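The chain that follows stands alone, in the form predicted on its own, written as structure tokens.
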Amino acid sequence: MSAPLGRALVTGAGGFIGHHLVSSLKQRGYWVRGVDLKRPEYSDSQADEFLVADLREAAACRAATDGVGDVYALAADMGGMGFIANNHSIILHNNALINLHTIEAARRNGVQRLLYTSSACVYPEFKQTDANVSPLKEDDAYPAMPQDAYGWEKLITERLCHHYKEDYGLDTRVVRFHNIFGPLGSWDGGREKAPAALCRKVARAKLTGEHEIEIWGDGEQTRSFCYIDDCVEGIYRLMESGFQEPLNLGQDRLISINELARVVARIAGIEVGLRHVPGPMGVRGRNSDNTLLRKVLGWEPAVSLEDGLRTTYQWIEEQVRGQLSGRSSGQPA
């Protein structure tokens, strides 16, 4: 028996994107259940019901998907390049279990629609060897050759969604994120992504007066970055669209890590020196081709990199200020 579409589940609701998505769905009038290993770290969840559970366990997935019409499957063991490059087996093992159990539980519980959050990491490494990379189209995922276990796990689950749609009629969506950033996300500890890491480093440089920051590699590797508000808007639009093939979700403005650091420094009102050190860099260049996104949704991300970074930096500077003063970061200032 199918559950009503006005009841939604967000897995990974204790994480950065999931937390924001819960808030967005609540604003749209949904009843929302969140589930994660932990509650959000920086502000309370707006979920009507929040389950602290391990989705690597099939029973937890059955309980989580019971009585909901929509599932937004965001739960994953993941982080920035430092984490991804050093935890291949953990990532593949944990995320495979989460995804296999979640989609099967959704099928058994009569879920009507399931949106799976994939990643630009599915794209072949051989298409991303130049910093001036051609934007990646959805069809570029094959022939398959992701760089690491994280990308392989995402691509395998995309196939799982496709086959559950074919074999069981489960109405699935697949979105490929391109470097989502914003406030209320990991900014320290090793799981943070590049924008948060650079905001933290620049904030510490500003607050300590030591105006030099470390950059992994030569800093000429390139990416595009999408602000969280655009991300959750795109997720919802895709779920409502009826489009069932993988779709990029990101900005299409390419920028080097060195230049990203300089943009953050300008926002902070300081100049910083860049000290390049050995470290994982990922692919040389990655950018989103938004042609299909515009065609399918009649929309694309609109928040500029500078505007998104300004909000993100201000929040992270407050967290760093609290850390340096010896108090817990806790709730956002």
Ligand code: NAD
Second form
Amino acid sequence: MSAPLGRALVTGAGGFIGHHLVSSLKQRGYWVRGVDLKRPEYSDSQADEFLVADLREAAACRAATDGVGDVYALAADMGGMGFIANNHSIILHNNALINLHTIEAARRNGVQRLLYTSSACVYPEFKQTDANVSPLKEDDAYPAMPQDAYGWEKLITERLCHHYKEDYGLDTRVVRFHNIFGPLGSWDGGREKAPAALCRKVARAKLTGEHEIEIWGDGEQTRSFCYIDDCVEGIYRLMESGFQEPLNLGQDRLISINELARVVARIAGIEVGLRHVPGPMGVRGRNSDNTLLRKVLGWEPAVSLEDGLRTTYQWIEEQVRGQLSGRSSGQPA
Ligand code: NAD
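Please move on to the form predicted together with this ligand, as the form predicted on its own is already shown.
Once more the chain from above appears, this time first in line as the rest of the complex follows.
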């Protein structure tokens, strides 16, 4: 029997995007269950019910997907380049288990729609060797050659969604995020991504007066960055669209990591020197081709990088201020 729409599960609801998605679904009037290994670290979840559970376990997935019509599958063992480049086995093992069990439990429990959060990391390394890269279209994912195990696992779960749709009629969506950023996400400790890490480094430089920050590699690697409000809006629009093939969700403004650091420093109102040190850089360049996104959703991300970074920087500066003054880094400042 199908579970009712209007009741939604968000897996990974203790994480960055999942936490924001729960809030936005609540605002839209949904009854929401969140599930995660941990509760959100920086503000309370608005979920009607929050299960602390390990989704690598089949039984936990069955309990989580019970009685909901929509599943937003965000749970993943992941982090920034430093984490992704150094934990291939753990990432492939944990995320494969989470996704295999989540989709099978959704099917058994009569879930109507399941949205899987994939990544731009599925795109082949050989199409991303130039900093001035051509934007990546959804079709570019094949022939497959993602750089890391993280991307391979995402690709496998994309296929899983496709086959569950074909074989069982599960109404699936697949979204490929391109570098989502914003407040209330990891900003320290090794799992943070480039925008949060740069905001933290610049904030520390500002608050300590030591105006030099480290950049991994030569800093000329390029990416596009999408603000969290646009991300949750896009997720919801995709779920409602009925579109069942993979879809990019990101900004298409390409910027180097060096330039991103300078933008953050301008927002902070300081000048910083950039010290380039050895570190994982990922692919040389990556950008989102939003042609299909515009066509399918009649919409695309609208928040400018500067506006999004301003809000993010202010939040992270508060966290750093709390850390420097001796408050625990996991608590709201
Ligand atoms: P996040 O790390 O903040 O959130 C993921 C959450 O999953 C964490 O809270 C973690 O505790 C939870 N989790 C991990 N293992 C679990 C388990 N065994 N059982 C239950 N929960 C578990 O990451 P995020 O940035 O919010 O990303 C959400 C999704 O979007 C992930 O699938 C990620 O791969 C994908 N994605 C994110 C980005 C980005 O830029 N943030 C880019 C591409 C794809």
